[in-house]
Structure formats: structure tokens, C-alpha cells
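The chain below stands alone and is given as C-alpha cells, in the form predicted alone.
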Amino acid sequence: MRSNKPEQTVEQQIKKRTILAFTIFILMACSAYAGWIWLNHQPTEQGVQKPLRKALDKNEEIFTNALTFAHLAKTYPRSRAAKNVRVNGDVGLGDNFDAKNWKMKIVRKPGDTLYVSLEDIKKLPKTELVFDFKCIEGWSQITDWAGVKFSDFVKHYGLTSQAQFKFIGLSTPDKKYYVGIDMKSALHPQTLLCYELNGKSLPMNQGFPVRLIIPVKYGVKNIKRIGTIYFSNERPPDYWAERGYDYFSGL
């Protein structure tokens, strides 16, 4: 049986669906203003609005199970390493710094501090790494660093028992920069105690004399000019996390 009602023309078609496109548009905008509404009056935490931490969380949670040691940054030929390295970020780095008397403090337990020099660190076995470094800026350069794997300073010092650990917190000597970095990216095998660039002692401004080359997290987590190491199963306090910042800054 037909029905009465008269067929709809094209244009009237056309203007229905404009209408109901537009009135949805309208509600997803609305629903979209009151959940940043919403989202700007939630309590804040490390510098971020807590339901935002808490999915950064996830994400930190998700990415650390999936993390093996099978998961290598892709390295290439030396020939590719730039000869101009841009330095990203210098906090931790000012001046009164005493090159001479540095030492790296490895803290195995409270009461319990390793002292750690240059010359130490340089009697292990040297491993070259050029890989892609990545900053949160936006840019990427490759880049030609050498040192020591940190999975072969923690057997050397007998730190087996403090890699038990979640977490190793590190901080430059003068304590205004520093990281924490979740035990497995440490482990890794590309993650170095990095003392030399493109065949050279590092700059000053890129952390003499001893750096964090990480390559499995963005620059942020590779802090310059080691002062302190130590560890947790607590997160450690970490310098761009506490400023909204994803904590695990993995790649």
C-alpha cells in the first residue's frame, strides 16, 4: 500500500541533512566546551589535570610491558652522525661546576655512596652508538655518542641487587635537573653512560663528562652531566613530568 506523503524533492533532501549535520555539529562543539570546562577544574597532579595524569599513566603502563630488549633504535653508519649537534635544553648546566674534582655518586643504599670517576667509567668496555636522537620539540638528529652500557656498569659494581629495583632516579650536580627512569629502559642495551661525541670528550654543554644516552625516550630523559644515581621502587622525581610531561617519554 502507498503512502500519501509526498516524496521529499532533492533539494529539501539536501537541506534536511544540512540541518541535522549542522545540529550535531553543534552538540559534539557544546559536549566538547563542557568537557574542557570540566577537564580546567580538576585538581591538578605533577603539573597536569589528574584525568589527564591518569591516562599519561596508562599509556606508561601499556608502553613498559610491551618494552624488550628486543626493541633497538635504529642505528646508522658514522658517516651519517651530524657534525653540528644541537643541544636541547641546558638546565642543571650553569657554571659554577668543579670539572676537575667531579665524581659520580652511586647512592647503593642510604649511608652507602659509590664514587665514580671518569677514568673509572672509561676502563669498561666501550660501546658507539649513532642513532636518530629525538627531541619533544619536534626536531630529530643523528647523532654519534660513546660510552659505557649502563647493564655493564651495574655488573661491574656488583649493583645487582639495586637493578631489582623499579626505578633509578639521576640528577646533575647541582640538583636543578633530573630524571627518573623506569629500570627496564635502563637495562636496556643501547642505554649508555655516555662520555664522548663524534669521537671527542662531550662539551660542556652537552654534559661533561658523563651524559645519559637513552634512546629508547626522547631527549628530555637523557640528562646531562650526571651527578647523583640512585634507586627506587617509588617513582623519582622527575623534571619535565612535574611540569605536565609524559613520565615514561618512550619512543
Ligand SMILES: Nc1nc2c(c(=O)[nH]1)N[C@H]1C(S)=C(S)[C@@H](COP(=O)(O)O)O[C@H]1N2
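Note that this is a predicted model, so its numbers are computed, not measured. Under this definition, the rigid core comprises the largest set of C-alpha atoms superposing within 1.5 Å between the forms. Residue numbers count along the first chain shown, from 1. What changes on going to the form predicted together with the ligand:
- Residue displacement note: Q12 has its CA displaced by at least 2 Å between the two forms (rigid core superposed).
- When two forms of a protein are overlaid on their rigid core, residues whose CA moves 2 Å or more are considered shifted, and S232 is not one of them between the two forms.
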Given for the second form:
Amino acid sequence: MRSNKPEQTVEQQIKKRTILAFTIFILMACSAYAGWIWLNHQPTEQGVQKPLRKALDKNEEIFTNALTFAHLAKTYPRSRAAKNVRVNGDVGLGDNFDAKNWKMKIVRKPGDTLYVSLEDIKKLPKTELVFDFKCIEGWSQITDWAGVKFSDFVKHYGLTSQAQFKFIGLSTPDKKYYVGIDMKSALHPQTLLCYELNGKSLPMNQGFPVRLIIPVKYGVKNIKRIGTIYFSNERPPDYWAERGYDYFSGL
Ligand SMILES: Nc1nc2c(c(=O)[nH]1)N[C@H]1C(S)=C(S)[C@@H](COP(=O)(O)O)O[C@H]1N2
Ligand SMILES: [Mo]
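The form predicted alone done, now the form predicted together with the ligand:
Once more the chain from above appears, this time first in line as the rest of the complex follows.
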């Protein structure tokens, strides 16, 4: 049955649609403005509004998950490695360091610390890695490192329950330099507890006795002279993150 409503003229139809479109536009503009006002009234966290922080954290989570073990940093023949290796950063490398009595502390849980000597570490399977070491300041250098894979270390010392935590925290013996590393990156097959550079024991200024070599991260995370390692579900404090650099510093 046909409606008995009078037919609308084309002009009437256009006018009606124009009014409708304009109304929708106004409503959307108002809600965008309201949203902006709302966002700016949200409490902040690490310098940004909480909802934005959530989005940033989500991004980071996606990034971390995308970093699968299939992603390996490019490696080079030993002949390509620099002989004069650049030294950069000496925080936590003060002279009052008792190298002879050094042992790496692994806090298995509060009150339960494992002490590991350099000799102990050298007994574990040795992995050599020649890769392009990248500093966030813009330089890079192909360098030849060797040590034990952190994942092999974890296996050897039965740190499997500790490996369930989200992060490891590492600090120099004097606690002046410290980094936090997400567990996935720590367990990456190219992450080393490193004690050799160019086939010789690490020079003092490059982290003797043991440093971290972690090719999936920028130089900042490659902490020299490890004192303590611990496990945490919260982000461990990080020297350069506290000074405005990206916490993840991934490559
Ligand atoms: N203990 C400690 N580790 C550190 C630093 C530092 O200042 N102190 N600097 C970091 C930075 S920014 C870089 S680029 C690398 C440099 O390593 P290299 O001196 O062996 O080249 O070490 C990292 N590890
Ligand atoms: Mo760096």
C-alpha cells in the first residue's frame, strides 16, 4: 500500500539531509572536544595521561611479543671486528673495585642469593658473537665478544621459576649504573654474560669481569661490570630511562 504522505520535493530532501549531516557533525565535534577535555583531566603517569600511557604500554607489549627468537641480530666474520674498541660510559666503574673477590650475585628470591665466580661462569658453554654494537648516541661498531648465553646460565643454575618473571634487573657492584631488561630479551639466544673481547678478558673500562651483551638492545642496556642480577614483575629502575631515554631501547 502506498503511504498517503505527500511526496517530498528534491529541495526538501536535500534540506533534510543537510540538517541531519550538520547535526551529526556538531555532535561529533562536541564529543571530540569533551574527550579532549576528559583526557586532559586524567591523572598522569610517567609524564603522560594514564589512558595514553596505557596505549604506549600496549604498544610496548606488542613490540616485546613480536621480538621472537627468530629475530637474530646480523653477525659478521671475526675479521670484520674492530681492534680498537670504543669505550663509552664509565658510570659504576669506579676505582674502588675489588676485582679479586668479585662474585656475581644472583638474587633467587629475597634472602636467597647465589654467588657465582668468574671461574664458574667460564666453565659454562662459551658462545662467541661478532655483531654491530649500536649506541643510542648514533655510533656503531662491529665488535667480537664471548661469554655464556644468559639462557644457558639460567638452565645451568636451575633458575627456571625466576625466568617466569617479566624482567631482570642488573646493577654494578657500587649500584651506580643499573638497567632493567624484559625477560624475553634476556633469554634471547644472542644475549650473553660476556667476559671476553677480541678473545681476551674484558678490559676494566669495558666491564671486567662480566658485562651484559644484548644485541637486541642499544648500548645503554649492555651494562658493564655486573654486580647483582635480580628478578621482578615490575620494571626495575633503569639509569638512562630515568634520564628520559626509552625504557625498552630495543633494536
Ligand atoms: N656500568 C656501565 N655500563 C655501561 C655504561 C656505563 O656508563 N656504565 N654505558 C653504556 C653505554 S651508553 C654504552 S654505548 C656501552 C658502551 O660499551 P663500551 O664502552 O664497551 O663501548 O656501555 C653501556 N654500559
Ligand atoms: Mo650508549
